[in-house]
Structure formats: C-alpha cells, structure tokens
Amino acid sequence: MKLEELPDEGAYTPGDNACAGCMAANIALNVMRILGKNTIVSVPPSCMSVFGGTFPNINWDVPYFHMQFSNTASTITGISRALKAQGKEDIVVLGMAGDGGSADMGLQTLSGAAHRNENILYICYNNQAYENTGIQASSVSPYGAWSTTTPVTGDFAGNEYMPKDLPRILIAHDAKFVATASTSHIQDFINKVEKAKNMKGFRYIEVLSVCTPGWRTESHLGPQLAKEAVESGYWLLIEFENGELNLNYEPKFTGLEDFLMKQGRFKHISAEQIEEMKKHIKRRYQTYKNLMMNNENNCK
C-alpha cells in the first residue's frame, strides 16, 4: 500500500487532548489509518491513554480496552485467545503503550508473549521517558540525556546509562516479527504496519515518537527530529521476519550535534559525552550487521 492509497480518516479520529506537535498521536493515526477498523486495541496507563482513551473523549473507533500498566501484553493475549476460541481469528488485536510500560514494568509479558508466539501485534510508541507521569527516565532514554530523575548535577551531566535494545531483546526470543519504524519514513512505517497486519503470530514494531515537553523541543520540529534520527543512525530501522534480519535503510551518520541541539533535554551535553554516544550509535549498527551476517552465514 502507498501513502497516497491510506483512507483520509482511520479508526483513531482526530481531535484528542495530545500537546501539539506530539508524534504519538501521529502514529496512533496512521496505524489506525492502515490496520482499519477490524481491530480491537488496548493502551495501558500512558500519554495515549490520557489524550485518547479518557472516557467520555474516547477517539478509538473500535472496541477500546484500557488496562494497568505491565498487562498490555496479557491483556491482548487473552483478547486474542478469546476470539480464537469463538473461531474469529480474521480481527487484529493491537497493544498500543509506551516505553517504560514495554521495556520496564511490562517486559515479563511481552517476552512471554514473543516466546509463546501469541497471535497479537504489539507496538511500542517510544518516546525515551516515561513522559506523561512527569518526565522520568525509563531503560531506553538516552545516554546524556536530561530527566526528572537524572538531573543535570554533580559530575555527570543527566543520565548515565545507554538505552536498552528492546528489539534485539525480542529478536533473541527468535520472534515472529519484530521491526522499528519511524513516521518520517513513511513509506517503511506502512509497509511493516501493513505486514503485520496480514501477518499472524507475534508481531512487535517499535517507533519513535517524539515529545515535544520531554524532549524540551519546539511543537513543529516533531516530523524533522524523527528524519535526522534514522540519518544519524541514531534511530535504525530494522526488520526481523522468520529468522532473517534486514536493514531497512543505511544511515549517514551525520547531523547528530545538530539532532541533539534542537533538544532542550541536550544542552548540557559535552563534547565527550556526544563521542561516547557515536560509539554506541556505532557499536548498535554493527552488532546489527554481525546478526545480518551470522544469518547469511547460517544459511548457506
């Protein structure tokens, strides 16, 4: 499917609470958009949770369950246990939650669902923080980067840690699907959202989301800051279908500084803490391309 072949309108209407420029509302559009309205989608305690699931302002146009924080994963492996039990197994079942309800408190489900190869799609709408309960750091915020619970003090300048590889977690369950995407590659969000759709089995994809207060960033940059993500190789976009491992797209690997600076969550960084990132950019790319290789290998 092309871009210009998506519905104007999906099944997530327009007109939710989002903070303007929010690209998790975005995404949750152009899902919607693709997936259509032969879906059922639950969203835990989030910032989509608050924004469109809210009652009595509930923009999901389908049936719409909201459950704690760690239960996404269960939640929509029992709905789709259900339906398989009715003999409905044509219906997707979405989980639609952020990053520190997938890579923190909801991982033992999410796990246990990739190693089960539960019939669900999951994706996670990374925003790098645990951004709607006030801006705390989750496993996959980013090395330098300023929070509420890594301030800028002391002699390390925001957070200490590199972010957890909550695909290549998954990809060592040997999953059915797992990919990245991002909004401002269109053309690669469609296709793997619309893969996963006509796909059964586990499915995961998780996309950048940009935040316009957490990131400490302008309301219009959102779409600009997700492109110089994937051109820095700070965001790569991969895809992992049935044992074999792609990159989707070859970074440049330049405009980091220039990514980072229009964030206000970056402007303490020094100039070696911007190093020691692009060699964990680095590092993460070619981790990915040994996996490419090993499988090319394997399969000769």
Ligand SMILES: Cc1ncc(C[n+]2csc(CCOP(=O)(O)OP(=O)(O)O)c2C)c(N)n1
The other form holds:
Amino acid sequence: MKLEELPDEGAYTPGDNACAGCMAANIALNVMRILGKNTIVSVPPSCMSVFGGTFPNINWDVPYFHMQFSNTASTITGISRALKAQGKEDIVVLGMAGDGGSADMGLQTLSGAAHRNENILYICYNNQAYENTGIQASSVSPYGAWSTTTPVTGDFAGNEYMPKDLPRILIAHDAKFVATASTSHIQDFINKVEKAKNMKGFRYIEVLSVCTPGWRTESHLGPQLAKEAVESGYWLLIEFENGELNLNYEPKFTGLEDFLMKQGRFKHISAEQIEEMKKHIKRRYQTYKNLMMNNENNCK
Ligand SMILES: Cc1ncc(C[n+]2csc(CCOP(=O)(O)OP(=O)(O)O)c2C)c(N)n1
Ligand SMILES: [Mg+2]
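Mind pulling up the form predicted together with this ligand next to the form predicted alone we just looked at?
Next comes the full complex, and the chain you just saw is listed first.
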C-alpha cells in the first residue's frame, strides 16, 4: 500500500487523550488504518491504555482487551489460539505495548510466544521510558538520558546503562518476522505493518515513539526527531524475515548532537558521553551488518 492509498479512517478513532505531539497516538492511528476492523487488540498498562482505552472513551473500533502489565504476548496468544479452535484464522490478533511492558515486564511472555511461533502481531511503541507513571528509565532508555530514576545529580549524570537491543533478542529466537520502524519513514512503516498483517506466525515490530514530556521536547518536534534518529544511526530500520536480515535505510551517521540538543533529557550530556553514545551506535550498526552476512549462508 502506498502512502497516498492509506485510508483516512481506520479502526482507531482520532481524538484521544494523548499529550500534544504524542507519537504513540500517531502510531495507533496509522497501524489501525492499515490493519482495519478485522482485528482484535490488547493493550497493557501504559500511556496507550490511558489515552485510548479508558471506558467509555475507547478509541479502538475493534474488540479491545486491557490486561496485566507483563501479559501482552500471553493474552494475545490465548486469543489467537481460541480463534484457531473456532476456525477464525483470518483475524489479526494484535498486542500494542510500551517498551517497559515489552523489554522488561513482558519479556518472558514475549520470548515464549516468539519461541513457539504463535500467530500474533506484537507492536512495541518504544518511547524509551516508563512514561505513563512519570518517566522512569526502562532497559531500553538511552545512555546518558535524564529520567526520574536516572537523575543528573549523583555519581553519574543521567542513565549509566546502554539500551538493550530487543529486536536482536527476538532475532536470536529465529522469530518469523522482526522489524523496526519510525514514524518519520512512513512508507517503510506501512510496508512493514502491511506485510505483518498478511503473514501468519509470530510478528514483532518495534516503532520509535517520540514522547514530548518524557523527552522534554516541544510538541511539534516529533516527526523531525524521529527523522534525525534514523539519519544519525540512533535508530536503525531493520527487517528480519524467515531468517534473512535486511537494513532498510543506510544511516548517514550525522546530526546526533542536533538530535540530542532538542531534548531536555540530554541537556546536561557531556562530550565524553556523546562519544560513548556514538561508539555504541557504530557498534550496533556493525553487529547488524555482521548478522546480515549470514543471509548468504542460509539454508532455505
Ligand atoms: C505489575 C504492574 N507494575 C506496575 C504497574 C504500573 N505501571 C502502569 S503503566 C507503567 C509504565 C509503562 O511503561 P511502558 O510500557 O514503557 O509504556 P508507556 O507508559 O511508556 O507508554 C507502569 C510501571 C502496573 N500497572 N502493573
Ligand atoms: Mg515507554
């Protein structure tokens, strides 16, 4: 589907309670323009459950479940298996969870579902912190970033840990479909969601999701920050399908400082910390490049 063909209306109604400039709301809106009404969705505790899923103001125009924080993948596994038992295998069973609910709290159920190749579509909107509960760091929060649990005062200014690479963990499961996307590269985003819609088995897409209050930025900067994240290599666009890994966009490795300086969470960051971050970016890129070398050796 081309961007111009994206329907104006989908199965998520606009006008939710999200903060101004919330890219998670944008992701929900666009995902449901692509998936449409033949979908069942589950959302765990997160911003998304609050801004789009509180009765009676639910934005999801499809059956909607809210469950326990760590249970996204097991909840949708249960739904998917129940539908299979009823012979209804054409329905997309979707989980939409945050990074805390995916990389930390929900990792066990996510890993189990990937391992068993459950017939589910799991989308993680990664805003890089536990935003809904007041901006606590998660295991995918960026190095050096301020959060309420990684303050600038103390032994280390901001987050002292490098972010966990969740897509690579799922690739290590040899999962059916693993991809990353960005709200800036919208055609790539559409291609991946549409592909996942039309596939069976375990599908995981992780989308970078700019958060105005959490990133301490301005509400109009979401699309630009998303773009700069991709250009600078801070956020890679990858796709792993049936054992073959591809990089969908070659980063320019420029503009990292500009990207960081638009965000108050990095206001304090030192030149040394930026250098560490750049090294990490290059190392992660090289790791993916190395993994791509396996493509040629694949037994198809
Ligand atoms: C078992 C459990 N622990 C903690 C919470 C409180 N809680 C609700 S939402 C949330 C943050 C979720 O973070 P994330 O998954 O990254 O989504 P975001 O809020 O950033 O959208 C937390 C800690 C909870 N609901 N259940
Ligand atoms: Mg989050």
